[in-house]
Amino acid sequence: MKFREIVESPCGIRYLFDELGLQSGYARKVLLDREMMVDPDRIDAAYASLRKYFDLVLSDRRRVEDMRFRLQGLRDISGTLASLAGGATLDEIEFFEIKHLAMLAQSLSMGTELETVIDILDPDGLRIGTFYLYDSYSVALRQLRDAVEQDPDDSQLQEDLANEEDRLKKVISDKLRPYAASLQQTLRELADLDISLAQAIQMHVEGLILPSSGSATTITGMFHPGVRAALRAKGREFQPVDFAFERGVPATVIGANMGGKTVALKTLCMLQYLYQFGFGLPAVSAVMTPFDEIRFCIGDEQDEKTGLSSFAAEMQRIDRAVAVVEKGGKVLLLVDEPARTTNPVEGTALVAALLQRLADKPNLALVMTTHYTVEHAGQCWRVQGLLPGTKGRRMDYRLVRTASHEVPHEALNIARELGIDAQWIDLADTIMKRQYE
């Protein structure tokens, strides 16, 4: 899976991508084309590298800003380099692109082996960012230019000059060709530098942390940056929550509407993606474990293109995830209120059956929010819910482990806190109490 495939994920990772502050369009392309990491050693190595930039931002911000300013000049010249490697004769614009790349790398103390490239493209040692077929490339070139200047209407001189320039372009291209691979590597390293610096700065701005890898996932103080920003715009604060899960042990999250269950699930999905793409995580601390696939089933699954209803599309999406698990893939499956669009009797049965079907799967971590009361052998987390406050009751969004799988009945209390028509809510309360008598 590439990063571009998750940018529009409903988990909300788009917010951090938009706020990343990359200096070059090429770095953006490189990031979007990055593959999700699944090897914990590779992930840990990526974080060890990011830590160096995180510390650099803290210790030498002036140097970081100078580096970022220089990286604004990074351009995607991969096409030019591919042509060079393929044996093509380059033109003056392409020589300029290569010279600019080599000098940019040199200014950032990278690609030191490219000093020869600069010498080839700068025979006069001027070390300026332009390129020209300098007279010093050949005596014949200088003589022909002088002759054309003296007699600009001589077509034979014009042709001879053009042939000499073409000959020199081939000579220069041949001299540069052995460095094509190094130039391509340097181009990629500069894009990676741009990404790493942007990630490190974002960690400081957003308060993100570097996680560690483990056999299970334990997160304290996780928050959703996009939701937090939206709340702050309204003068409110996001309440961080803790959560933990592991493979082979299904976990359910229960609680009333507006209790933050969906936001918690989105945040879990975001953290998992960020971890496997080497970003800082929005949390106080985190121990994470990688998966081969992350499946996120949330919201209205209706597919107008195929004509599937919400229920049908949701069932098929979950079924595809189950098939991956059965084939042995390590999967994190996050499901938001499955079967909520069908009747409560069958919905409860479907949820209970899914939990049983996916129990004791060592390669699966299942986290599911639900409004159905379903007993199962896994973990159950409950939104703390309404608590007394200084200005009436307030919603506590913390998730706490609970031995009871009974879904709390708080919808009517929440409706009262929202100021909904009192007669309507009182009547609903009376009807509900009769049902439980």
Contents of the next structure:
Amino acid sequence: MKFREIVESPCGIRYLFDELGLQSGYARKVLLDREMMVDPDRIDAAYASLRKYFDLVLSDRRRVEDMRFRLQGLRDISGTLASLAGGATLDEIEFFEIKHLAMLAQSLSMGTELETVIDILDPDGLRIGTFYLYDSYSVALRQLRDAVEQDPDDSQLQEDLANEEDRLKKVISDKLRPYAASLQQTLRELADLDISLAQAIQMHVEGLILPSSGSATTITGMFHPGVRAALRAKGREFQPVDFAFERGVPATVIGANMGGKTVALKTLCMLQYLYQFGFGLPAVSAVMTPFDEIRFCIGDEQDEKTGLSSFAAEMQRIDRAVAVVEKGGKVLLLVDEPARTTNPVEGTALVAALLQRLADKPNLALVMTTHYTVEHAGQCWRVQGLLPGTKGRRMDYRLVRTASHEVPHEALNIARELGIDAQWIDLADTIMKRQYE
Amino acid sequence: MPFVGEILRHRSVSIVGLAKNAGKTECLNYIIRRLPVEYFNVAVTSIGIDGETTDQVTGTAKPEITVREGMFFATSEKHFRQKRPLSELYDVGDEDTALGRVVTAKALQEGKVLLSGPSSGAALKRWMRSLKDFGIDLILIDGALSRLSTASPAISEAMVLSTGAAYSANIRDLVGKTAFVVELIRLPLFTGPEPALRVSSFSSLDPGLLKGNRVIEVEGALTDRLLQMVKNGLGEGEIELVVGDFTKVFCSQELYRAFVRRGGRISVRLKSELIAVCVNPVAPNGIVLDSDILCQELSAKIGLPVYDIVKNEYEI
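Please move on to the form predicted together with its partner chain, as the form predicted on its own is already shown.
Below is the whole assembly, all chains and molecules, this chain first.
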């Protein structure tokens, strides 16, 4: 799974990608092409490296900004380097690109073995980042250039000059060829540096943290950066939430409407992706564990575009996820209110059955939000819900473990808070009470 | 040496033509020939694909730009590889266009180049900013054919306008049309107070609102339809329309005059300085106008010297 494939995920990771201050288009491309990490050792190594850059951001911001300014000059010359490795004769534009890359790396104390490359492309030892076929490449070149300048209309001289230039381009290309792999690696390292610095600065700006790896997931104070930004624009704050889950123990999240269940699920999904792509996490602390597959089942507007009813799209999405679980790899499955668009009788049955179907899967971590009361052997979390009597913040979004799987009946109270037609809600209240008596 | 001294007082100058074959390229070459490039770092580029060897529409020969030793120029990879004097590469851009990336180089000897620089106004501005490390004193921009947008003061400080028989084959008509463009270039700067009403297009304008608002900000283009609506809803008294700059005005001369007669006025947020007007009395279809009469009449109408640089080959 590449970053490119999850950047539009409904979990909203796009926000952090957009806010990432990458300096070069090439780094953006490299990041989008990055594969999701599944090996905890690799992830830990990535975070060890990010910690270094984060420390640098805190200790020497000036140096970081200087490095980022230089990285604006990073260009994708992988095509040129592939031509070089493939035996082609390069031209001035391509020599310029290579010299530019080597000097950029040198200015960032990287690619020290590229000193020879710079020597080849800087025969006069000027150490400036420009390039042309310097007169000093050959005596013949200088003499022919002088001759053509004296007699610009002599076509034989012009041809001789062109031939000498072509010969030199081949000589220079051959000299550079042994460094093609080294240049490729430097190019890649510079893109990685651009990404790491941008991630480290984002950690500082958004208040992100470095997680540790463990066998289960425990997060405190998680928040959704995109939702937080939208709330802040309206003068409100995001209430951080704690959550924990592990493989083999299904978890359901129940709670009032507007209680933040879906946002919590999106945040969990985003944290998991961020962890497996080595970004800082929006939380106070986090112990994370990698999965081979992350599946997020949530209705989105894409369903309407494909012409499927929301029920059909949802059922098919969960069906595909179940098939993935059956394959046996480590899977994180996040399902937002399954069967919510159908009647509560069949809906409850579908949800209860899905939990049974996915019971006893030791490699599966399942987190599901629902409005239905379903008993299961796993854990149940509940949104704190409406705080009685308080003005201002009326909803407490925190999630708490609960023994009862009975969903709270707060929809009518919330509707009243929203100022919905009182006669309607009072009638609903009467009907409810009659049913329960 | 007409108007070259004026050019050196600015950091960026666009050369724009009112029509194809209005003599824009000759005008640019004239300026380049007379610039003291020994003392000033000059960079030249064009916007869009205006560097073809033959004019794509009429097939007439399109002269190349002659850059002088020490001058910077920006063109596409394709045209850089095709034709250039010995040049030192300074930058290869990041944005891909149909003709490849934009290459910035310094000519190490005099020679001809095909100019095809950044492909949009925004890309052009980014390129201009990227030059600041090279110590450039003056940037010349070869505006795209019949596209005045390059001359927007948001991009360049000053402009040279070229017009000619290709724009109109009748002297009176040519003078009238050119003078109208000059009039728009000279629209006064907006001085306040800040308008309470902003409109972006004729469809978003509620005619009822015109009654209480005498100063209206036009966001984007001022079209004939929008101006017509304002004029019709004007009633009595003065009204002022505020536009970004003269390149946002796309209305006919007749309608503009009618608007002004009713007490209307247009002002701009940013103003471009018009340095000179050059004429080319020869049209691609063979019509040749009397150069002296053309220069005299246009000059009298706009109150600015007008030059036929091809015919007169002014002394350096």
